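Below you'll find only one chain, the form predicted alone, shown as structure tokens.
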Amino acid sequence: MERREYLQIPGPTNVPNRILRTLSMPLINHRGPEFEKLLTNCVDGLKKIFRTNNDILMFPSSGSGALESAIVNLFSPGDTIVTACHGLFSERVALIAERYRVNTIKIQKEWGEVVKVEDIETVLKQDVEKKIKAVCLPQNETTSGIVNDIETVGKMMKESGHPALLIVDVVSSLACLPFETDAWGVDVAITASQKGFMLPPGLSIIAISERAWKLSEESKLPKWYWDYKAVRAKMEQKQLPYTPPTTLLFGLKESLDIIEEEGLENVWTRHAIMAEATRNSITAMGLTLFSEVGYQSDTVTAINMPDGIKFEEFSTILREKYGVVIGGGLQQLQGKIFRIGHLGSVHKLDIYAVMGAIEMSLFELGYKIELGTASKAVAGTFLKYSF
């Protein structure tokens, strides 16, 4: 019998039926008036999600491609940037920059720890010659399930008077966690389609400030596909420089409508409650959270594997018996943690079902627990709220 599969990895996320239906729409002429209207509606809606008046650019690409686009458009060989390095995805920015001979000052943290404002402030104060061009960090590091305090970082950078740009990876946080591009002084915000926007992968989106545009005038790195100026010029004509992912734009327009109907602040609240229920259930079962206390993500929860239980056996029972797919640890965390994604289209009964399946799977593998503990913690969390 066909059954629903709960895709509870940190992304791609479950795609709602409304969006699935929209993705099956017939293609349109990407040089015609229908596409112009579609692109305009998407850009207008995206500005509301980013909370910005800045330019919006789009690329047919993964989020990693968009990270590379920021490097090649803003910097030159020999420039210096600061990069947070506390997980696979934050470290990727440094790898890309170094490939293009951009110098990196790495703020190195253990995976599971956050980069605090004091760490960045110290580096900027030491830069008396103001050579640092930008500070790059993620709002949400899915490798370890932590959230960096972008608001405080942006405030500090503005008050410091240092000219460095603030570049933020919001791939796994935008349309899920509170984020204010303009109010927080973020110059470049980078996201992709397969997380909070509840779409398949393949579309990356960038919000870019006037300060970032000015710095781009100095860039000497080669680019063609990633050329921000070329994309902006075409988007002003309601087109893209190359064949766009029209189907994903159909889905994006539907996603933006869904978010607007719920209300963006309500979306943020829902994610916070889903995350709280997940964490409460985990701790009620006697498991321990991997991420730094007080900085746990509201889109993905990272949990230490209990002693004597192997991730492969655990995830196999979850998938084959209960139809729940979770994420494992990456690289140095492989086999040490498991990760539950709760972002995008996720609601109360989804969490109730997923945590119940996790509890039963652990019980089958010999983990000592009183059955019903997980569901009691989830229900107790939800019943605290009228939401």
Ligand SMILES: Cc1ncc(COP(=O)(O)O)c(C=O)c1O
Given for the second form:
Amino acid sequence: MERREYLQIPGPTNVPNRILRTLSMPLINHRGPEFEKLLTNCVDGLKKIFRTNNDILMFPSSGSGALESAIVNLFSPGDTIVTACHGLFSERVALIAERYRVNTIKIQKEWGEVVKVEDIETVLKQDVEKKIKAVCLPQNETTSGIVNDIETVGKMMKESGHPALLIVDVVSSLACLPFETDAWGVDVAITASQKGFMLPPGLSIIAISERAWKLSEESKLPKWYWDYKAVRAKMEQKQLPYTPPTTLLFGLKESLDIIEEEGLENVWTRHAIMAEATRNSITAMGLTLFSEVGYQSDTVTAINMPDGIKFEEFSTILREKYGVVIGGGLQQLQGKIFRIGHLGSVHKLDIYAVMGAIEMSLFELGYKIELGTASKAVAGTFLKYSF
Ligand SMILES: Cc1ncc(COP(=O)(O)O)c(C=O)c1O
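Alright, leaving the form predicted alone aside, put up the form predicted in complex with this ligand.
Full assembly next; the chain just shown is listed first.
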């Protein structure tokens, strides 16, 4: 029998039925008036989500492509940038930069720890010649379930007088966690379709400040597909330089409508409450959270695997018996943690169901727990709020 599946990995996320229906709409001419209107609506809606008046560019690509686009458009070989390195995705930025012969000053932390504003401030202060061109970090490091405080970093950078740009990966946080491109002084914000926007993967989106455009004038790295100027020029004509993923734009328009109907700030609040219920349920079951206390993500919770339980067996029971799919640890965290994604289209009873399934699966594997503990903690959290 067909049953409801719970895709609780930290992206791609569950796609709401309203969006699924738009994905089956007949295609339109991507150089015609209907597309012009669609693109305009999407860009206007995206500005509200990024909270920006900056230019918005789009690429038919995954999030990693958009990270690469920022490197090739802004820098030249021999330039220096600062990169946070505390998880797979933050480290990916350094890897891309180095591949293009851009030097990186890495702020290396254990996976699970945040990069603090003081870490960045120290590096910028040491740079008396002001050679550093940019500071790059994720708002949410999906690998380890932690959140960097971008607002404070942006404020510090503004006050420091250092000209470095602030480049933020918001792939697993935009339209989920509070984020203010303009108010926080973020020059380049990068995201992708498959997380907070509740869409299939395949579309990346970037917001670019005037300061970033200025720096791009000096960039000597080669680019064609990723050329921001070419994309901007075409987007001014309400087109893309190449065939766009029109279907994803149908979905994006629907996603923006859904978010607007709920209200962006209500979306943020919902994510915070879903995450709190998840964490409360996890700790009530006697499990421990992996990520640094006080910086735990409201889009993905990382949990230490309890002693004696193997991720493979645990995730197989969850998937096969209950239709709940969770994420494992990546690379050095493989087998050590599991991750529950609670971003995008996630509501109270989803968390109730997922935590119940986790409890039953652990119980079946011999984990000592009084049944009902998980749901009690979830219910106790939700009932605290009028939401
Ligand atoms: C924070 C973050 N940055 C970058 C990426 C890479 O995005 P993609 O897999 O779409 O290339 C991901 C993917 O999960 C991510 O979570």
